[in-house]
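Just the one chain here, laid out as structure tokens, in the form predicted alone.
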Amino acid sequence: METGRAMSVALALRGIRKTFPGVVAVDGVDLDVRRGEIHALVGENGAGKSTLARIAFGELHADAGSVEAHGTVGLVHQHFELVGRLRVWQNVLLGREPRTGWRIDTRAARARVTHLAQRNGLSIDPDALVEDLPVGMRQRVELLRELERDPAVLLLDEPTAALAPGEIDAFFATIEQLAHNGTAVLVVTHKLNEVMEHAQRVTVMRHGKIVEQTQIARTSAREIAQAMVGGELPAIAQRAATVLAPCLSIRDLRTAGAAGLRGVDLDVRRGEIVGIAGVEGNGQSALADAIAGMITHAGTVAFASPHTTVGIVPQDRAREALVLGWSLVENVAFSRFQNARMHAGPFVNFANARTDAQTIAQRFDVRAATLDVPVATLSGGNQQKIVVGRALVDHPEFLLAYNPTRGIDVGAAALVQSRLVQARNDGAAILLISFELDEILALADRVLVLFNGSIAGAFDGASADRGELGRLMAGGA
């Protein structure tokens, strides 16, 4: 039987260094993860956290240093590594399917995935096509795929970014049980409340280096945040605004499907942020898609003018917002062809696109070696800042922001939220769909609760009661 502190180490990283063209992503990092602990790895976007996790998993090779793992290592990616055209059970068991002779036993496979999901509090339809699932459900598939392999070391890269509050509690109950049974867990996250509640140790990275490592019991969320950003957090702009006439009016909006809408009425006025609160799967995606004109619907979705300018932050940056192989400049031009600045006769005006890309990089602190590197080489948080910056760079009259701070660090989230408030103060009408109730309460002038495709309640943002919102989100009358 193993004894002693040294024997408790399940994953040891020593002197890890990794560079990409023009960027030192990880610079001489030493890190241990011990059996039976939840160890949080935090830092700003681009600090090197995800790169370090991918090196520990073996997906990337370090330029220098060593990795020693005692047992199987599993990694749940921030950007999903799933086969969209396969079903849930096929993704979870890919290469490990139960067989009867040479044939896959599909009944046993479905039962195995269903049992695994129920045991871990992550219920899901095993026969659903992954490409049809919303972001939160695809996150569950990623989690289940790694849990099925029963790893000795589990690396989690932003694992709760797309989960609802109740799902997060169930998820961490599973993770804590795994740790109790001896699994070493490393969680890459930006959610400091989760760090303080569930981790035993925390390591803070900044600019590729470790700047702090301590026991959770000896620190605070504020101290961790200050270590992440190297000082005080950016202040969110004040919530003063002048509310004007409606910019978007929706009446009796109905869409097909189990997660469709059932007669939704709402207005979004110039100079206000309307927050949509709710557990994922209650019609949020249908609402966003109907406003964007991506699905057929009954009822009306009407802007104040056919010439109303619209900005959109989609819910899934990798699938709906970015071409990962393109540069920052090319992605800034992408989807903005209605803007005359993007035209040079029949061609794209890349000079103006470069100017706008530089503006976005400066206003949103996008960490990239140059404007010409593929956005796939950037951290998920920096990718998200590009998406939000592009949606705001043309000063749209209406902005649809779907989980705008998903996967970005606490400092970057404060910056993005401040930019949203500034846009509202400049007269923009903003519809904010977010699964982060704290974000809704911090930003929204009015809060609407969406449950089972209908508006279950409406509240003034300044006086909304968290308990009442939570009750309606869970289906309370």
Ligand SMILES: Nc1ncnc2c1ncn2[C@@H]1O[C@H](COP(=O)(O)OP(=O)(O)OP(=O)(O)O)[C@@H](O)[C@H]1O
Contents of the next structure:
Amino acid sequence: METGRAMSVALALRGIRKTFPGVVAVDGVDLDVRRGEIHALVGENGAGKSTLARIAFGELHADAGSVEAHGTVGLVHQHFELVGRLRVWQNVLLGREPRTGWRIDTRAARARVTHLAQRNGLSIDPDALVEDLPVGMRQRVELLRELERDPAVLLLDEPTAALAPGEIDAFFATIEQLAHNGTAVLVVTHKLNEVMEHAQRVTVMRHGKIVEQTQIARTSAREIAQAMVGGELPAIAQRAATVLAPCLSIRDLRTAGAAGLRGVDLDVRRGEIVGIAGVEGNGQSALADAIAGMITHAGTVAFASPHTTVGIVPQDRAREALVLGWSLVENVAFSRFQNARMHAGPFVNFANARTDAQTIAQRFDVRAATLDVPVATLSGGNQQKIVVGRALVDHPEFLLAYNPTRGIDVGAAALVQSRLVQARNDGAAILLISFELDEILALADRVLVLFNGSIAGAFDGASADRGELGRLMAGGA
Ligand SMILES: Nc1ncnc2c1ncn2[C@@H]1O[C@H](COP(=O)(O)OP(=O)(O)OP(=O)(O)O)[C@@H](O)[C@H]1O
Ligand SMILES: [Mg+2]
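Next, give the form predicted together with the ligand, keeping in mind that what was shown is the form predicted alone.
Okay, now the whole complex, with that chain kicking things off.
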């Protein structure tokens, strides 16, 4: 039932157009977001969703068209814009801190942030340094910062991309409450189940244009996906693995800290994908960092040979994987010093780097104006495709893939997953850490559940039971 209040338009975009050198990012978009609705905005990587959100927010100027908003507009960015060296409460309240006289009342400030977080079901330590937080927590800080400002229109750009399944439910409960109280919510997401469950309307963009707009009750996830990619989805390559010798052996791995490991044993053999299922914060970061040699640990992490080649898709592409001011070619060249192909005497072999960048762009369907634009100008999903493509370009014997399809659209995700399966079929040993249980069930030959720093269960990928996995992920005995 639509009430009068729910029908009134809070944000009206008319004839919005935005070009960047070499691309039309948004091409004549009209869009209304109404008070009290959750409106989903979906589309392929590079379709123009973030650009449109930033224009609506007022952070980017459109070349043409108008933005009319009734009340303040808040935007939770796809790429965080937090100050790493400040604490959580400082980021949330920046410029709005409670004061006694001229001094910031830090006690009141902390209490305000704690209360705001509790009221919205988002638990967080107000005193944590933002740079120490995992991606999901930083996402939460951005959201709290916007909620603090109590916007009439709330724009959320892939807010759940870094959240674990349990957190996503809590997150949407918050959003639904806001909408219930009259906030107009526009949410960009690649997760079509979220669209079907929580939105009332959906708008689909392709190549900068709106290609479909409908009520959720009148569509299906499959129809939305087809509108996004303009046809059928690619199928994921099949399992046809022959498992070979062990490639990575981990024994009694222990790391410090609350989210550390408490004695993990695992093997990854060549020709298999081992999936680590679990809720974020149960030791995944420590496991990845120990394998990558980035933290000290007790126990052993041993590759089959000291010459085993390793590819890594890290958890945070912007911080650990890419130099955003550099081009695709430069990112490919400078991350692979150990590779002889990248050297020409004392110089960097840019010719080879360019060839490899081209291979990556082609195999992973990276949409970029040229290989020489800074990767910061690529859409988030296209940056992620580069990170995965680069990790695979040298055909490593071992691959660590941490949420490899984060922020990637459904069509491109199927492509990336196919590439992982192909690498596995070609004999790579792959450790897949993913917060998407569906992704693990689709790809893994064996599934291990990580809970509270320990392996809580081991399953065969083909016969693993979702309910049983979910129970162990939640700490069930
Ligand atoms: N600052 C910029 N300079 C140049 N090109 C840009 C800039 N920002 C975005 N673009 C281009 O505009 C297009 C739309 O990008 P946008 O980030 O809006 O896509 P998106 O729909 O949000 O994709 P994703 O799902 O991957 O996040 C892309 O081709 C992108 O490369
Ligand atoms: Mg985007």
